[in-house]
Partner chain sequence: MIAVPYLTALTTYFSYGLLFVFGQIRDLFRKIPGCCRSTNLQGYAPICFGNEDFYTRRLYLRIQDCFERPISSAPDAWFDVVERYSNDNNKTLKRTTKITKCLNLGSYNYLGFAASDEYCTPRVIESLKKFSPSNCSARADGGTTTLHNELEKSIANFIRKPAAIVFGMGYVTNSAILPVLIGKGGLIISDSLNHNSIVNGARGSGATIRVFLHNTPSHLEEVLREQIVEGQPRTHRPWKKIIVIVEGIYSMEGELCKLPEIIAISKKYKAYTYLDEAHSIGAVGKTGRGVCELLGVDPADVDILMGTFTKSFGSCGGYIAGSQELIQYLKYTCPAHLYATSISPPAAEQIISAIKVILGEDGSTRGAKKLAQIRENSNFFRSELQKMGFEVLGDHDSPVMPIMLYNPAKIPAFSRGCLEQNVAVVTVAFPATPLLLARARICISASHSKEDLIKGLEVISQVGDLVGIKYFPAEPNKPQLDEKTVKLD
Amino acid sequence: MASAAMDMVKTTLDWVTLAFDAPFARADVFGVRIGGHLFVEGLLLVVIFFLLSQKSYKPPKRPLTKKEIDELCDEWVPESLIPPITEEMQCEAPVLESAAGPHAVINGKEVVNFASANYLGLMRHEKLLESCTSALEKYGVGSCGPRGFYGTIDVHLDCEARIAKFLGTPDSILYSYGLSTMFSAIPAFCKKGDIVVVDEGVHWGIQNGLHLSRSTIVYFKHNDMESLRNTLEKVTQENKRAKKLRRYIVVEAVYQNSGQIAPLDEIIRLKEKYWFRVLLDESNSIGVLGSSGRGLTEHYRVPIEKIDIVTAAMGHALATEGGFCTGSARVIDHQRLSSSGYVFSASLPPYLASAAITAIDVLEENPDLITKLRKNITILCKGLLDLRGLEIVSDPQSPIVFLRLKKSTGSLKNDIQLLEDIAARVLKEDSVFVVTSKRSTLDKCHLPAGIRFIGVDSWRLNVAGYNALVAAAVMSLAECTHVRSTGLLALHSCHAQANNTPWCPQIVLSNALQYPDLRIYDMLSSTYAIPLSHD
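Show the structure of the chain whose sequence appears above, on its own, in the form predicted alone.
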């Protein structure tokens, strides 16, 4: 038995030796003799085919038990539909209970109002109220339909014609909401692949319109014309297809996030040099800049024809609601078919369109409104100039007077918290209503935070009355003197000199009127500090 097995092994070895020694099984590789490679390769192929022919292993199928199903359901956590709510998001905005005039009622208390964009004081103007009343009686409250589907009313056409005539453009188009003007007009012209060069300080409405356009967005430093020139140069040189693409420059006339005014003359020069189109948002400049309130183009004496697209919200100086876009007939006609906010939204309520027409009429009939507003801005800037710890960064002619911390706490979150503490303090203790540049989680603007003072009612206030309001605001802000390096907010408690009662707006107003040269710092006393939270 053993000998038979040995004979079989010997026979097998002989066959293997013969296979390796066969002429067809020998090969020379780089001068080295290798034998039997064909046999080995054939054996490997057999093994590979054998493995590929085998079925993959599958565990036996069996249904989950009820207990296993319950355990899986208990362990499953659905993804949240919204981001987590942080502590700084949980805040209650002040509730306005009256018209937004120089004096307003917030949470049941009368306050001095520096938060409303009622630049010209037209919100309670008799002619606007009469115009709205007549339109309500004639047309009702709403239009109940988009412009292209039985939502166009004659007053809409009249308003569009009035805006175009006022600004000196061929045509204009109305939108039912101020922000939807930017949401819709920008994507109507800027498409995927287009290049848009935009200021980093633009407000969220423009940011969202750019996001919806899916264009290639390139930011330049805020209101920095050298940065804009370098950006345009880089875009046109590095992109070989740039000359074949649509290219835009997007800026604000008066920046909502800083109060600065765009240098339009320099922008136009760069636009013409590098062959870009310009989209200008005049929301905070219509009714404010220029000798007759026609905005930034009149302010710089630039022909409006050099601006390709002009947009504006009407909720500021015109004291109504909605927005408009104005420009050439081709620019306007394109939006009537391609702008989502115009095509699909219910049209502007007729009484608001009527109010816009009347507001423009009042502005043209009373150019002194603009002169009075500028005097008020000068008075306000002069009063806020020497505040310790805060500095004015806005343009002297801007209706938005923007205060910023001279020394940052080190993080935007702490800066905003500090400024909100100041605003809450002056509202609660001193009855002065101001707002901070608080931004949502969607806002991509990275400019420093600040406190916005917005020009108040210039129609019903004389210079003495406005001086009194400024004295009240400056006095309350002067209480918040400076930010120490340790993160302490130095505050002061103020008392009236007459009877040592807590300060109130009425006392300051009367003191300011009786003693216009009185230094407000002489009325401050008893400093104390409140620690701020840090990350």
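Numbering follows the first chain given and starts at 1. Just so it is clear, the model here is predicted, and its values are computed rather than measured. Each form is matched to the other, and the largest set of C-alpha atoms that superpose within 1.5 Å is called the rigid core. Compared with the form predicted in complex with the partner chain:
After superposition on the rigid core, displacement of the C-alpha of residue 80 between these two forms amounts to 2 Å or more. When the rigid core is held fixed, the Cα atom of residue 71 travels 2 angstroms or more between these two forms.
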Given for the second form:
Amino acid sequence: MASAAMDMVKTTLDWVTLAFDAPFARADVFGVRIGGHLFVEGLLLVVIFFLLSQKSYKPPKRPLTKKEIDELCDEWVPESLIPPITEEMQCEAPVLESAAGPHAVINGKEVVNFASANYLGLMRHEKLLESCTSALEKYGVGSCGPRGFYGTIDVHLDCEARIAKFLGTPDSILYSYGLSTMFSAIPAFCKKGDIVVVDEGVHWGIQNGLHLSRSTIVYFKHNDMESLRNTLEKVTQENKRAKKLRRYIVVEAVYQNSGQIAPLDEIIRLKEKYWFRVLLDESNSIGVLGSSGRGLTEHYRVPIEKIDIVTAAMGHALATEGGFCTGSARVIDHQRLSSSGYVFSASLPPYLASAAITAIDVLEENPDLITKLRKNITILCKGLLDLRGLEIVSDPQSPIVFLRLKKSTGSLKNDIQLLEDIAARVLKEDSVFVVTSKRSTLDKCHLPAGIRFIGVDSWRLNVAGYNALVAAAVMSLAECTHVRSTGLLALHSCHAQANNTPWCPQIVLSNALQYPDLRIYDMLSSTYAIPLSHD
Amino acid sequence: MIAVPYLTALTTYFSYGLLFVFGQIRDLFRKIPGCCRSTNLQGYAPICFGNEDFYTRRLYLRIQDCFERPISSAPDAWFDVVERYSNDNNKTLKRTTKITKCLNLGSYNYLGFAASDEYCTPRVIESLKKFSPSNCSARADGGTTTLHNELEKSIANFIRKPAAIVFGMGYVTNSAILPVLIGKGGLIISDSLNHNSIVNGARGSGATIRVFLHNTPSHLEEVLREQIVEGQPRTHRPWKKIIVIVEGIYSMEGELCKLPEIIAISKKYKAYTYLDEAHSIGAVGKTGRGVCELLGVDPADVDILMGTFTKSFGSCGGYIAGSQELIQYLKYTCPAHLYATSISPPAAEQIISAIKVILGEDGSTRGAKKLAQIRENSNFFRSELQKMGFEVLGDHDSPVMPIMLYNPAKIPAFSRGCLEQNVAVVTVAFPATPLLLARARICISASHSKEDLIKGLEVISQVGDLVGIKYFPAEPNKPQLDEKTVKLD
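Now show me the form predicted in complex with the partner chain, since the one above was the form predicted alone.
Then the entire complex follows, led off by the chain already shown.
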């Protein structure tokens, strides 16, 4: 038995050896002898191919049935559209019953208005009202169409030419709303992949424009040229391909959120060194800075050709609505087709465009408006210099005088609440209307909040009158901040009596009442009445 | 959906192909250094690379004279178009002092408030003297006057919603409201042909955006079911909220939205609805209250109603109407309310007066007459155009009627041909519409008289024959029937 098995094995082995030694099992490839393992390798290859051709195991797909989808849809519960209304959401803004000029009427009382950005006092100017009235009678109110489809009225073209002539640029383009100017102009130039270096204190319009443009955004510290230089250096180093990318610096001339002025000469030097284009927002500086009101470029004596794109909202010094953008012909022509706020929106109402033309005419004829504004700002700043609890953080030449809390309460929300209380009290008791900085939930600006005093050039107040009003504001503010920051109570009676004529209020201040168990606050204890007259 | 005839599609593609080839050849010459001046600054990357502005330079500039035509009077039924000339092949256009009086078939003047109105204009001038052209400050600061509060109450009353908030520009209304209402983790489902302002607002919000086929409620339901089941992209968490955005009248199609079905579906799946009535408020509906009234939908069923004042009220600005809490929340946090200058007081007064006229509160029946007139005018014009053989889009009762042109060469031909005969029309092409579907858009106004419309029809028919856009067979002319339609007026 064993020997038979042995014989069988021997025969098989012999057969196998034969197969391996058979002529076909041997090959001569390029002079190298290959043995009989070709057969085994061939078998291996067949097995490999067989395995590869098998599909990998996938668990079978089972799509959801209609019933399951219905169940899921029924189970899903959405959040409510808006969060629950809290108390702070219910405060309403004060309602004006007259024009928002230097004196306005709120709740039947006449107040001194430091809240409207009417820098040159052009709001109730006769020439402006005249040109608006004639435009209204000729063209009606609205323009009934976008610029591309019969919404271009000759006043728009005249206004654009006038602005370009005033600022000394080749061309300009008009937008129908101040806020939309920046957030339409930026996406037209900054595309995906471009690099934009922007100040961290810019207002929401610019932030939204940058977000829509999808370019790479790098922030630098608010108005800090050292930080800007470092950022530009870093950005240029990182992007070796930077020659092909478009690069922009976005700054505001006078920052809405802090009242500081951007040092344009330094920015131009950096821009030329690192090959960046500059986008400047001159909303608060047109008509204010510079010897003839031509803005930041005149203030720093920089030729306006060096700034690539200048935008501005006209709702400030020019006392009208809308915005414009100015620059080289290439820049402006590009916006006429690719700026969404220009192409897809109705154009500016013609009476506002004619108001803008008249405002610029008035400004050019009366450059002394600017000197008066500056004088008023100086008086205001001097008076507000040493308040307890509040400090001025804005530039001394800026038309927005920005007061910030010396010691913050810790959270932005509480700061804003405190400042609003101060403003409300000042309005109620002393008829001085100031505003605090507002922050939307969408705003990414982290600058501290403050109270804004907008310096107004009022051609109805003389210097003495202005002094007195500032003194009243100062006292009421000082009193409020003292009360809050030291936590003591001090009762004070201070009342203002208004005369009947719209521009001659009298302010009567009386002594503080003394209370035995409370610390007394030292105040100016004068009683004086100041009639204010026409200049 | 528009079915383009094969021959037309072929010729349109061929035309665009030809223009493209010629444009590329010219661009080749531009690349040769020294061949032409470069307008870009040396050393800086150009504002537009290579092909980014190819369309502008090579296609749009050829027909630039058909767009941005300046006018020198109010955009009423007849207006003065300023003539322009060009010395450098349409690259720059210069104004002349010559004007031509033309019939206005292009401005958004649905109820005829564009020009000086006997009731509105004196009140506007009064408010101008009282309040000045601008408040120079934001609503939340010192820009709220009694006029603004009155306007908000008036518009809320008109729309039949509890409260409203008003902004100075319609475009900004959409762009600034959507980011406030919805953010990351939310879903926006919008119609495929929605306006650019809605698209911008949706992008600015950071929410995920999905599109459903234009005016197709069944596809909307499909998209909703799919999205609720899938959840947020990648994490598959359930959506925080879903907003469905549709428009009342689509400005490039003239179609009305299928509102009842869309509202029903949105309610079933617990999505919020946002209706943009830019073109339909004041223009449709028995008393001018928009598509809700026309289609029998209760305004309380729509969560957020938005509209603009530019079209039917002859003013500027936009509004949002909704519940008291919604408006209070928006006043607290919307950036357009907190930072942007408030709406100009004379413009606000114009809207208040226009609403009074429409509702008949001024003591006359002019409002009702205007509403009946625009309805009659639109239906008459549309039916006549269809009888002549034009391909007209849009629904019955809608004052917007696009006439299909298709070929790119017909766009300037039609526009210039009509202007020579003193009729001003608006032509729209790529990129506002799909590439193949260029069109001329007519906007009818209540201030058009019957003679104006007949003159317009004559001219359009003549130019249409010349240009070759009567794609459908014309109905045979029955002279006695025409006489009858004229006599009935």
